[in-house]
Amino acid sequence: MPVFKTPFNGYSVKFSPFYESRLAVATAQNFGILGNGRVHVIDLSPSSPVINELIAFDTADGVYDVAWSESHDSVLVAAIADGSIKIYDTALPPHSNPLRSLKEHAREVHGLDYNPTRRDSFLSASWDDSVKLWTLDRPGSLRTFREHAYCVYSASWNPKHADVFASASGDCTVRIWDVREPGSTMIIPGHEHEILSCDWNKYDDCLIASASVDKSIKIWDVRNYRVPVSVLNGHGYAVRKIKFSPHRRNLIVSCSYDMTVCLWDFMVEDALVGRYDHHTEFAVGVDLSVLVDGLMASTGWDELVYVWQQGMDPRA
């Protein structure tokens, strides 16, 4: 399957919601500690195992995450280590980009998520302990959500309720928010160590997953979150990113500092469906295609992006 080499360390990879073969990749120099960044927009070749770079955007600081617009097929947003969010249009040449730079966060922006239901807004999660709500047509944020006591690593919109989202933080909690309410509507004390990622189930809007430094993934039902629905153990180090399948209710994919990508069926006792050990450094970004069932992508600090079909060897 196709492999793409980046000059910097990979941080995030996202499939386009409009084009089956298109992905965006966020990268950062020197493992994101210090240095430049680059956003790559890449295309899979339909006739050969080759990934072509469509366009790239250079940044003065590392890029930690990317998110495609749900309403404009050529627009994406990038989370930058200097606390800014940059908006790019792939239909325009690099010198015409970024279209805008949004700078309100006091520290690194670590996570982004575009609203899949309303399609006009996105969230940013930052190490300044806050989440912000934005739209493309306004130069400032619509609202700031401040309740977490430590870095917010991830924010995720509910797939069915346009005003509801979740945030995952180093304060060991997942918080549920409704943008119409003054504060969070639920606090899930999910783990005893930092929570690095969260995601909603695409078929059951009451199910949410959390991934932690404690090496575990937990599935929660927000109607009764005292005890998790399922606990997935199998990673050897912190679980960096999780993503529910957009095609199958029971499947969730994860990547970890143990350099592996794992696929799970959280409804069965032997939950681990597949383990992929193709990365040679921390695996920190993973995604599943909304348009192609079973198509997966991952990136890591080994400067590689892999794209493969579920059940196949990414290195084949």
The other form holds:
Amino acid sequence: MPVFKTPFNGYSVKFSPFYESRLAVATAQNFGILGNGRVHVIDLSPSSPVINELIAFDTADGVYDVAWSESHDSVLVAAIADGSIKIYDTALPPHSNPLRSLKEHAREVHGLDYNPTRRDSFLSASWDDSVKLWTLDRPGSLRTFREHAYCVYSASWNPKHADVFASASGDCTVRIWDVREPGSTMIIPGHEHEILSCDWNKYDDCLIASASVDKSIKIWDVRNYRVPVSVLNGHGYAVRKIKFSPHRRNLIVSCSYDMTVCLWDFMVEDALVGRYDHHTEFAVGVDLSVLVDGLMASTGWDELVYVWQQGMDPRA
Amino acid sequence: MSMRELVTGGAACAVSGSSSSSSNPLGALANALIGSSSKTQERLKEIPNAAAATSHTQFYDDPVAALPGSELDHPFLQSNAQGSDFIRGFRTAHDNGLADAWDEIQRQPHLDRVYNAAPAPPIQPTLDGPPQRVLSSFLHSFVDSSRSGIPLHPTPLPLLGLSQGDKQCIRDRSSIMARHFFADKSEEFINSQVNALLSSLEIDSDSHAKGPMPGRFRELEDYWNESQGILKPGAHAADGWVTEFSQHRAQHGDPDAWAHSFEQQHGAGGWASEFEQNSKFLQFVSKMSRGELIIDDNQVKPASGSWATEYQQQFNGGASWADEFVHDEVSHGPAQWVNEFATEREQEPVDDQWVNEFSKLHVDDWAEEFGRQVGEGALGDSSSDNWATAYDEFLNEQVASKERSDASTGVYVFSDMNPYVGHPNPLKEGQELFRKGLLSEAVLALEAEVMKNPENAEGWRLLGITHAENDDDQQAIAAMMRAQEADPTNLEVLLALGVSHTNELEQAAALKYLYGWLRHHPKYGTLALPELVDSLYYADVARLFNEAAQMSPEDADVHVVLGVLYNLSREYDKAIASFKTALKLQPNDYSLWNKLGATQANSVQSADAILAYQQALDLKPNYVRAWANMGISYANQGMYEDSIRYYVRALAMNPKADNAWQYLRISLR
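Same protein, the form predicted together with the partner chain this time rather than the form predicted on its own?
Next comes the full complex, and the chain you just saw is listed first.
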């Protein structure tokens, strides 16, 4: 299974929605505490288990997250630790990049999510307690959602309702928003510790999962959010990122500071269906390919990006 | 290649030995050595092992590979960020660690990469190289300290030349990240780790830094209220929940609309004025309870003339609370409440004189606390926080003192100034009072009894039941424990203990007592298996009780226990079914109605719950617990004004019902 080594600590990995074998990796020096950053765009080669780097963009501060545009196959956005969001085009030479730098957040931008239905807008989640809505063509944000009381770590669009999204924050809540509304429409005080990631189920628009520093992942039904549908325990440390599978209704993948990537089926009694412990440092980024069923990628602070098929050993 | 050459630089293999600083003294030594740059080269030559990666890698499980290398293939972009020498050093200098060098050599495929790296001119002399390495490895050890569990010690590091911006970044980000790694450690541990990092780097932990979030946990009701404040309450259809949500909105699409609606909701002054009104409201309430104000003919009249002047002093200037009270401009909880109770006073002259009860409240408890808190905080100070924080402190004290008195394995706390001490037959008196429904008085009488006869199981038992009905689970458990000590096989005691522990969400303890009930029961004792005692699993206990129910379906008690058990496992539908069965057998058991109501409320069937509570109250009008529960159910449906009424009723009967205080505070918001 192919492996890619980055010079800096990995922070996030995302599959391209246009090319089956293309991924973007966000990395930051010194674990993102101080130093530079780099965005890598890498390609899996069809024949051999080798990953080639297509292009890389250096940044002045760590890159915490990256997101592919759903409207242009060569465009991606990067969340930078200095509070800016940079738009890159892989089709242009390095000296023309970044296309634009959007500097509005007062603190680090920690999460990005591109709207898969509308395809024109994306969200940024920042440590300045706010979430901002942007489009590629405008120089300023369209909306700012400021209700959380602490860092917002992640924002995620609902796959069915184009204007609904959820945000996960260190104030221990997940808030659900509608961009047409001034304030949040629902607050789920899901955990007693910070919530680092949230994601919607791709097949059931009412199910949302939250991952927390308390090592658990909870699945919620927004119609009855007092009690979680399911609680997934099994990680030994904070769960950093979760993603619902685009191909299987009940499958969810998670990566954690316990250095493992886990696969869960939350409708089953014994939910943990797979565990990969290939990383030797915190596993902080994980993604499932929309184009290829079962293809997954993960990255961690051990500066490695693994891409493998579900069920196989990533280190093979 | 000699060490010296490695150090002075060359194609891409500079040296430093601080690749693996750690609490390993050798590593710290290496750091210190490298830091004192002048003697670096020579010392390295003398102590090659100190700089070698190998001795340290074992400590770390190969972190060396994880060190950020700095093979730079592409030139960096212009940045507008930190702009310190330090960072520039990061960007341009080739500062590979010696460890990296070793690794590069060992890992053949990468060797090419190293030597083919564009030989960027080392802008910074090697002297600055090491500080980057030092910082990298120090940060690395900070991160690793989470895994190895070894606390980070403040290590004196050489001057690293960090700019203010750098320092702020390090400080903020490391403290945020630390909170993620060290989640299960205490706050002090996290702070000490971060401080160790910061002090080593000579960064002050500034108060402006992004510290932990203040006031972390709010009640579930708070969030529900916040949501409800935005939406109108209503059941959501299975599909299209999004459209339903949006239907409740006034306008769409207009970016300013929300700002206007916010203003409408909270008055031109914004949310701050809301809190100010709150505190004024509390002053009003406290005055009322002290008899300074009288509600007469739907108007507030001062009891004495001095109120008017006081009022003037407090509400100096501007559209004030009083105006809003009259005009009801602001749809604000407390203001509406005041209106409501004024109108209610008019409508219901006979029954439900809770206003009078309100003013009859023991002034010591409720009103004075509020008055004091308000006096300390909010008087003349428009800051909203004072009232809220003062009250928070008050509640925290309550909670803390409760916890100090050792939660549910409780030590029973006797009341002071018990008038029944010395009474010839306090037990009988207590039973009478209980029957009459004067629960607080019954408590005092029963306390006198058990003070006289500490082994009286019946006394303790009744005391426990009284406390439970008074909605004081802590004392109930404490009393029941004493009853159990006095008589270990008393079934009612065991059942009551099971219920109380269920209320306190202590599953293991609850199971223990419910199982004990089974074991000591003359009929079902055979079902109990002795080996289960040590490791009680919910599933086993539930199964046994189901067997008991099959054995004798006419026994209401078994159904009651089953209902409690299902509550523990949150299978609310089954619990409701069990309680209903029990009620068919014992329809006049008021506490059973309360249990049914509570189960229904927990499973979000608040409307049904209210009906059940009403039944309980019809059977026993002074059932404090049911009053409080009614309040909760109303609050859950967003009917806050109604809920306040019920809470106050409960508190009037038992000012020591701490839960009711909390709920009241929430509804008042």
